[in-house]
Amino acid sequence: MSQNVFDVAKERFFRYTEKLQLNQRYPGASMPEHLTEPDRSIETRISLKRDDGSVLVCRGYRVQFNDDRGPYKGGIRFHPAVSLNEVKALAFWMYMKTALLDIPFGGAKGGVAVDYPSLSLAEKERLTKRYATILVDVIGSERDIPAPDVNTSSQEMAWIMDAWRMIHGRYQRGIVTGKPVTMGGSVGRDTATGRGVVFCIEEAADVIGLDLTHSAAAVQGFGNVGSASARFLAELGVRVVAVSDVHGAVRNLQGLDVPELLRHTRAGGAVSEFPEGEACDRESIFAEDVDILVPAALENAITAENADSIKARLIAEGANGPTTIEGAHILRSKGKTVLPDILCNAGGVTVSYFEWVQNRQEFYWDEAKVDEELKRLMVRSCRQVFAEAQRHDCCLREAAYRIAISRVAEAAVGRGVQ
């Protein structure tokens, strides 16, 4: 990728903390250095047998960043362009979303540099496996709580526990979240990064005066988070008019039949294939005339060179990181209003943290309490963000950071910074 995700993670954390003087507030801590070191990084040569009895070296990753308000806690990510930067840009907001949901974790991330779809499932049964045993020492349900990502799924979660468990000896559900229900996972998991996104777009419409049942939608991405994110939206009466997957876009200007483009996309089919919309081109789809963008695939998607032609009153940032700093200052310019990643898709780890409070009960929510639940959170947090943003005349962004700071500096200093 053209720019190190970590590195604009960084500069905007100094951009927001600057405002914040924490080195006024906290003198001789050290806090904004304390605050973008990583606790712990972790790089390991990982090498699979094939079926064919070759051998594939790759490069695996962990990175634990920050545990001042509770246990490391992030996702897995297998593909290609998986790096140690990248890995730690995730980890970095990881541990802020927790802190702006003001949920009890850390925040960590981890991932493989591999061609994750193309290997059969033993191979990737034996990768994953692999990998959760040069961790083993390093993960648990009180120190760091693994989850899905990208090319991870409920799958990936239950052969890390049965790693752990083979090795251990002994059952520890709250090792991993997102793990099938049947071991223990949480209803409602699966979907929970999406349906946070809506609940997110619902509170900004009020805001902003959007009436979603005459609005239309645009959505970069057509994984978990993308489509569950279409889905919800589609539900609540937008039209959805374009989405795109890594192999190009669908457009249909009378809104797209979401449910049946999931049907067509989970039988192997790619959205530019659907046959009740016309293809496009998968960049075409930030240049759509409408009201909502998600953009929910990978970083650095929202670009300089890209940004002005952005016609979406309301961006939710569904994925990690998707908008540079260049494209932000150009979204704010044309006034637009951006809900931030760390705010917008912080639904996932919000209903991992109900799976880990099940897992420890031994006690499980039905849907409904899910859903319930994690509304209750996300609209008291876009609640706030949107009170401080207005009380600091800020963006969502810098308001999202402003509190998620305020809160791990706070807990940093009460546990002593050494």
Given for the second form:
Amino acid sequence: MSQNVFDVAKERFFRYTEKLQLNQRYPGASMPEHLTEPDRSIETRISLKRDDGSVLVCRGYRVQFNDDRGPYKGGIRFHPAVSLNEVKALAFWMYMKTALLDIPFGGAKGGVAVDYPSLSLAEKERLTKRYATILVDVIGSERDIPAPDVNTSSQEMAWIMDAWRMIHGRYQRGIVTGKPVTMGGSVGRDTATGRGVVFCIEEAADVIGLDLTHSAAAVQGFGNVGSASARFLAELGVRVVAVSDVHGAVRNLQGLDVPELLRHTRAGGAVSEFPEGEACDRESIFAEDVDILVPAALENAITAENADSIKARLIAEGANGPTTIEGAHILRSKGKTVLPDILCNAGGVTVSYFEWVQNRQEFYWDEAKVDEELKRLMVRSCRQVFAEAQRHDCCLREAAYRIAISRVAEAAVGRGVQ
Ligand code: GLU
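Pass me the form predicted in complex with ligand GLU as well; I've looked at the form predicted alone already.
The next block holds the full complex; its first chain is the one shown before.
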């Protein structure tokens, strides 16, 4: 039987932190256990009254993994594949991400196992508010701050904020991030993850000597992260030759017109129906003859089955956990540069942090300031990860884990582990 995603995430943690010798460094603190057991896991039934009067029963989750460095922070995903183990793994990676970017949060994640896109707008609102009502006493701007993730956006954040307001009778803007700008959201939050992915790609391109204006890219997934990554890559002069979504893929060797493709998908079209390209198989995205590959969909996309076919020199993990341990091993043996998820997709939570800061001050930044600060933090972390990898002759993922885990362990010991 295949291992669950959380067990695999822990295995990776133990492998990458072995050389940190946490037990020797912090005798008696049981640090590896402290860092791999979630603080609190909530699993709950959510009954949704459908528009036709029937009731749909779903499972909902929130895992608050670690708050040694600050309040729990992490997105909420609504997807049929959501499970307690998946949410634990995602929450685990969240606290590493906030530590790596050195922003003052811990890590959490939530989700509901539901075919969310098939619900009506009214059903979506009822489901989101029901979920928020269940969590109302465990979330808060100094407790646990949700944000968008797969299939959730500023609309869901507005509903969560409203559910909280209805119960507590007052506003708390910092309760969620990724809200609509009209309700205290930050400009630039919706495209922040994609922007961050591209800032990392620029840094890596410098290190490995890749000329971006003569490069081609393929992007797997055309949701929030994939579409923004494709857009910013194209703006830099990278030829985005192939893009995939849940239905299929599209290829144009001259380079896809990404703004046109975005208009097409926003109007409800699948990428494979885009007229200015050739429709192709969804799986073929991995084997495209490109320099850069951005996996920007779900976990376990790059595996032992397809890693060998990857031609890209640079793999930028826009998704969380897109590469399996075996997949990563193959990429490493072929000398590929892999920008690990906890670094590469951290732009979203970084601008979430800026949103939270703006909410605390009730003073709002313009987009130029958001992008400038995002670039500063992403570039700083990229350089730290590259330097750590060089210092210890290890891969970028191990380097990222070393930095993140050292910071969290220091904070845990500082406040006294109990
Ligand atoms: N869901 C995003 C992530 O996986 C963003 C989380 C946040 O902004 O809190 O990083």
